[in-house]
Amino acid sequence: MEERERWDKRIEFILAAIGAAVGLGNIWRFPYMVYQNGGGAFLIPYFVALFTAGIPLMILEYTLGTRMQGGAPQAFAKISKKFEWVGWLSIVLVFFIATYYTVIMAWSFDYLWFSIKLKWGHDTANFFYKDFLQLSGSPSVLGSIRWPVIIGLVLAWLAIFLCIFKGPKATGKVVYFTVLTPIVLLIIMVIRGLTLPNAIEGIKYYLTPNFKKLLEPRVWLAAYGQVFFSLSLAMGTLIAYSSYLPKDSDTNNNAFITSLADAGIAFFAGFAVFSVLGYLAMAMNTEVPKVVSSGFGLAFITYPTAINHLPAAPLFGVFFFLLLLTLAIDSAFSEIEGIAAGFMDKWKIKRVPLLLAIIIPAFLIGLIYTTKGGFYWIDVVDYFVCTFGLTLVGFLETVIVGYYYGADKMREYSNSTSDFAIGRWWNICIKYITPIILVISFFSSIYSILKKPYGDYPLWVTIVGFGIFIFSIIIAFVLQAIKGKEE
């Protein structure tokens, strides 16, 4: 029997896991979530969510991977063959995520080039939507593909392939650069941001606590949602990564280190973002709330506007978009690694041909997002895959491990291989707190959709979104039904 691929050192696994967790959301989502949900007060529900859902689920996934020595499908199949489809569901969903996540990387590649001469000009919103994306009027109008995005997409997939085609031993060396570089860039940007005039005003808006917000249930759900998606849980990635560790690896320590590193980097990133927004507000003679935005708007409109006002603007622009790329690349290649692990485990396919078999279809599907209407579909697919798909996988993980396999049994194994033991609080989190929160989140999202179609799009767009979710489940069952090489 062929020996399983391994990390060379534990530090390489930890860096790779941190890289998988820390992504674009740490820059453009977490700081905005803090600002929007009570400032410094939001850290209370956030850390409650981290210790009652994030870390417990990460311990579960790390222990599952090391205990079962397989990617997500094989890990669940070893608990019971009938649960293999849950692992495949995570892989199918992550495949869909990879098809559009790489397109966002492509935008970052393009903007890295644009930043050299500040090509976006003074009207950054007009440049992003009209000149760069050439956005169509609706999701029903795809239009032609945008060649600058295609070039960036090719570079993104090439970078992913080069990072993982030799397996964990080589990837373990790559992460020294791809994880440590964005941390260094972030430190530089925070220092530069805090030295800007009016930076403190931006920081005040970021952290000023509004404890009344803690009385709103949606704030607590937002905290759990941020923790769940920020840590790359339910994607199969962490199960695959931990399966490349020896069976006696310290899962408890690894989970705490990874989770706290992700939270710390996300919180720290807020200082880089809001210090610059404080400066931008002063430069535009307005208030900080009027320049605050989230998601794509922050990265490709607000930040380029701020860069225009900075001394040595091109250099700062290069730093920012290089930061986005180095953050994104780890998350992107971890997604593909998780997918590859599932297929290699079951059908013993060689790594390089398998990676090509994953990357080429993903690239072709990604062409949809490079069209003039592709922006809308990134929004739609991201919402339905993450909000419904990954939430369902997370819920099923807790039920399968907590009740069928046995929370006590899993915890005893994790404690037997770790430097410190976790108590029965872990059982309570896995069996009750986390699944209840995920169920509430799942059905509250369905309720919102029933009240009003997603994103003010036509009803048929919402139907397509749910169709992708259901299609993913069907494909997962099909992959389970196909016999493996040794069956």
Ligand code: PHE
Second form
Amino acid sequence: MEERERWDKRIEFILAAIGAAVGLGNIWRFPYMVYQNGGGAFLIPYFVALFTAGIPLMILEYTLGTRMQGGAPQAFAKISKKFEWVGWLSIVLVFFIATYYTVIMAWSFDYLWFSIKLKWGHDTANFFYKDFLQLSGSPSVLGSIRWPVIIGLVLAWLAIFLCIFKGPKATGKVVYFTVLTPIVLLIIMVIRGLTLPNAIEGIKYYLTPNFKKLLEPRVWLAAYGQVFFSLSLAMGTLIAYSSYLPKDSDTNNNAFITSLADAGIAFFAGFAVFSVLGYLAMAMNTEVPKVVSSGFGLAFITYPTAINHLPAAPLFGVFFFLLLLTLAIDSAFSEIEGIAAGFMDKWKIKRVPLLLAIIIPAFLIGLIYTTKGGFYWIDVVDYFVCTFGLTLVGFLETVIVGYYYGADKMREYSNSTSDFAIGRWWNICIKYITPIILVISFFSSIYSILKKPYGDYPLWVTIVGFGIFIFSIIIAFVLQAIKGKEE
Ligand code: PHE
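Could you output the structure for the form predicted in complex with the ligand, given that the previous block was the form predicted on its own?
To see the whole picture, the full complex is given below, headed by that same chain.
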């Protein structure tokens, strides 16, 4: 039997895991979530979610990976052959995530280039939607492909391939660069941000708690969703990464280190974003809430506007988009590594041909998002995959480990190999708190799409979105059913 591929050092695993966790989710999703869901008060549900679901589930995934020495499908198959599909489901879902995650990277590549000459001009919203994406106005009109986006997409996939084609030993060296660079850039951005006039107004918006929001269940669900996305949970990634560690590796401490680093960086990134928004509000003679925009708008519209107002604007622009790219790259390759692990384990396929067999179809599917109607599809696929898919996988993980495998058995194992032991609180999180919250979250999302189709799109878009979710489950069962290659 061939030796399993390995990380060289523990620190390289930790960096890679931090790199997987810290991504685009930290710089645009987290600050916006905080702002939208009660400012500083959101930190309460966020940290509750981190400790009751994020860290416990991460311990679970690390332990599964190290104990079973396999990617997600094999880890579940070793618990029972009938659960292998759960691992495949996470892999199919993360494949869909990778198809659009790389498109956001593609935009970042393009914007990096645009920064040099501040090509977005004064009307940054108009530039983003009309000149750059040339939005078609509806998800049903795809229109032609946008070449600048494709060029960025090729670069993104090329970078991903180069980072992982040699296996974890080499990836372990790449992550020193891809994890530390964005941290340095972020520190520069925060210092620059906080020294701008009126920065403090932005920070006030970021952190002033609105406790009334804590009464809304939606806010709590958003916090759990954010923790899942940001920590890359339920995607098979962390199971694969930890399966490249020796069997007796620490899991508890590693999980705390990764999660707290991710949360810390997200919190820190908020200062970079909101200080600049404070400044922008002043420069545009308006109030902070007026300049805050959601999701992509923050990175590709609001930030470019702010950059326009800054001294040494092009340099600041280059820094910001380099920050996005270096944040995203190690998350993106972790997605692919998690997928590859599943296939390498089951069919003993060689790494390089396998990576190409994953990357080429992912690139081709990604072409849909590079069309004029693609923007809408990113939104739709992201929503359905994350809201339904990840919630389902997370739920199944907790139930299979908590009840079928046995929470105590897993905890004893992780305690026996870890730097420090975790108490019975872990069982309670895995058996009760996390699955219950995930069930509530799942059904409240079902209820909301039944009440009104997703977004402002026609009904059929919701049907396609939900169809992708169902399709992923079917593929997962098919992959489970196909016979693997014996050793
Ligand atoms: N956690 C990453 C982020 O915050 C996203 C990600 C999703 C990474 C899926 C790996 C797998 O951006």
